[in-house]
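Just one chain is shown here, as structure tokens, and it is the form predicted alone.
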Amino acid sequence: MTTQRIATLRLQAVGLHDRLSAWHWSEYLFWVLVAASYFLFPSRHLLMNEIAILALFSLSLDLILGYAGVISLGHAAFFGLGAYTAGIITKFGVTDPLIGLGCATLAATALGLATSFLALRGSDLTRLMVTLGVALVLYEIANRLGWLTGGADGLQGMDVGPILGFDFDIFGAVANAYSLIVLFVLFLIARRVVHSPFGWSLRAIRDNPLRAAAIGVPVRGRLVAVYTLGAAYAGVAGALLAQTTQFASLDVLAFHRSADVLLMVTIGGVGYLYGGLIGALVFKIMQDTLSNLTPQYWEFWIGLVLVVLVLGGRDWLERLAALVARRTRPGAGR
């Protein structure tokens, strides 16, 4: 192959990458609607703040599940560690939210890196058990260290300082803006990652790890990197929850946290960054609506709706997700 031919192919590859990574109009519309919701629903700031946090948590799982094919049942370990880290340092005098966010990110990143070498071993079943085991171990550690974490009573006495001069209010306006901005910034980073050569190599590993290794992709290193990145994102989500609610309890490490986020990603669509965001929105609105209608039996109705979705609406959801993905894929219709 001549040098000129190689240069031509390289230019074509760069052009294809630019088209695939370009923003589609529907993506701009999505974020405009998100920003508009802040002003259109001033009485729902607390709910929207929780949705933003869950969306970031879902995004963190989609990075490792949707793009690398690594399934986890213990993703709450990083979420909970981030929440407790931010809460503990706040309780002991470091009230700046950004410092707390940074410390929580570092703690979750360290845990993700340390556990990745265990979680990525063996088959999917092994990964499920290892990730679940890590979360259960952290849950018991937090319970045992009650003098530090508050144990079953939760971590109380948090007094989070103002964020860039804005004090957190009881209506959740500042908290909602804070969470939305963090979500948007981290989404931009995640979008850049998945559209980079690193992101395309993750897709290759997800589809066929043996073939990816055969063409020179460092499979192990890429999986460790994305697993650590997903852990960092989950830690940020946990820190946001602790800071905006000024409370952290064993609930942030509970199994249902991992199950819920897996469910959100599944509802919205796996391997599609907006899937986690949409899944979190649908799940939280459904939970909030049903709990208001039937406070005693809302879990039953959520379970029933989910069963119906899985049994009767699975094909419809997959077709809808595929349609949305095609519509939002850069270069569609060109």
Second form
Amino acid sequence: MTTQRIATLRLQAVGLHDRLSAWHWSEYLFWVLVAASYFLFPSRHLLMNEIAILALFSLSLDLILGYAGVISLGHAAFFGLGAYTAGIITKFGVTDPLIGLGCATLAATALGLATSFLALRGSDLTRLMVTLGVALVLYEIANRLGWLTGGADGLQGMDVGPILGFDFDIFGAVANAYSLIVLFVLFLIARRVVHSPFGWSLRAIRDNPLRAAAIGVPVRGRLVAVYTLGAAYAGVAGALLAQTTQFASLDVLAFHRSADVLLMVTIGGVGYLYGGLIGALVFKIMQDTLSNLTPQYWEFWIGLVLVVLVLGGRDWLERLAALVARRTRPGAGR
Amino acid sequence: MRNRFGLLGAAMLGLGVASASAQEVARVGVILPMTGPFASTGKQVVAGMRLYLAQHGDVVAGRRIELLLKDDGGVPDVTKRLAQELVINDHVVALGGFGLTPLALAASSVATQAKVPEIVMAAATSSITEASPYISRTSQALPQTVAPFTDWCIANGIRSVVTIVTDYGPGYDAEKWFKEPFEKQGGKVVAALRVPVANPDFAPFLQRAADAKPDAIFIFVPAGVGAVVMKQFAERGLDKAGVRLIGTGDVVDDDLLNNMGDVTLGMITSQHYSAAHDSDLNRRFVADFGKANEGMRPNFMGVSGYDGMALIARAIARTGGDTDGTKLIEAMKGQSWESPRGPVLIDPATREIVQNDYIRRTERRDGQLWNIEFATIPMVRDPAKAGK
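Same protein, different form: I have the form predicted alone, so give me the form predicted together with its partner chain.
Full complex below, order starting with the chain above.
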């Protein structure tokens, strides 16, 4: 009898899991629109490229913030390390972008793993301070190693080779395609990860670490793993930026990068993967439109919009999406 | 979200088509930090550019010059993207602005690839003009104002100096081009200190410099930072302790000078422009600049913007309205004219500006502080490129 009940429960669980991790039609639509935008707006490849990179960066923060509840103010450390790694090996003659991407990922992963033990100690406030500190330290190291990084003048002389036979062009068409494809592939992997038992255990930790530990989830190990994964993603984003702009400067490690990415994830809503992507899109288009309208005072307007967004509820998009989902798929609540 | 994106894209496409059909318009893309810590640079440069068009009219050789201003916030990858977009979507005939060295360098590959002239109107590292054959400059190469200054120092009995520079490209230029000529003439740089670019605190550096008891402290900082230096100098009582501060004109920036107060009185600096420059052209420039900008006084950034616009307009006039990038940059080489700062020339070989360097003393006149020029070193070429 008991074995039978367990079997039924398992079946139910598998069914629930399958339903929750199935692709919703709006997700197909989202990616179809992304692909379409590539062909519809050939004059905006450069902006789209930047959005794709920031989207990937936001995605990486969403993995650790939205799913594991680890707050970070120094996520730019991994972004910057990725950018400089890709830049420096290109400068020393390894011009293939994919090898560069691989090396940058490895470097960011290693740093993520090494700093996760520091960053995961203590409470949220401690984490904020430690992550912020790590980013500041890295910034100063890059500034000091002027012979390697170009210091405050930026890394010069980075000639990235063709990607699978395509040369990077001035219109940014190849760069945009490259970034979008990398974003899509990494998104698929992230989606698989968060819908796996591993991903569900992260959510359990986020909601109540003590209870998660009590039911046998290895809290520390899981957090280290997801923090490292987030770092790797950020490293890829940084490498993409360096390769597609053929330039890296101290700015990639600057505090405002960490703050911007936190903003983007907040705008889009945390914990459902698309939040980061939508947040990056909204933030960047808002910034681009406003700064074209008023180059001097756009920061005022963007600040105003952000305050309104946050007052209106941090998860406005999420709630909207949930509403749409409920209407179109009755009975499949979150 | 995508819809908004679509509208924007369509609007941009529409603009592109419109500009192609209206043959009379020549767009100039201006990329400057209009927000963030270097916003004052952006404000000055664009005000200078607009003033030139207001004074001389915006039609040159049948083409109406139109400025497209973009804010890069001082972030290099944004500068580069904006430069690319201006070239591709707005078909600009030239790019201008560039507030800091990394920003100018980030855009250099766009200038080369698209064959569009990049006129640097602020950044001052000597090597910038070598980054692309399409770069010319109307601001300065820092060695131009630093190297001639050492002659004055030696002639006036300054033998030992501590240098304090900001820790980035132009700072290294300033440090190197002070030390070399100074020591060649028998002077001695007893210590060379570098201050971080971000959130600078000068007090400990000033104290260390003063402790070494040199004849003078030579200082270079980016535009806009000078006020902090002078404030901390006064707070430490170093002015009363008999420490002599000398430097490039960036420290006693005309834009901020009046707010710095009496601590600057008697300070000797070297630079290519002072708002107090004694010429009718300059008096008119300063008056009109103030009128158009709520009483703001032009500084060396403002005059660079004014001359940058002059250079672009003169090049379009020389080609007879042809805006092909290669022809324009060719037409810029060898241009010479009278600027509010004095005579200037674009070196045909290096595309670098050649200009007078002035030694000035800060004085109070009619209740305001001014940098009064009292010695002129005529037509200085960038010494960093002269040796090559």
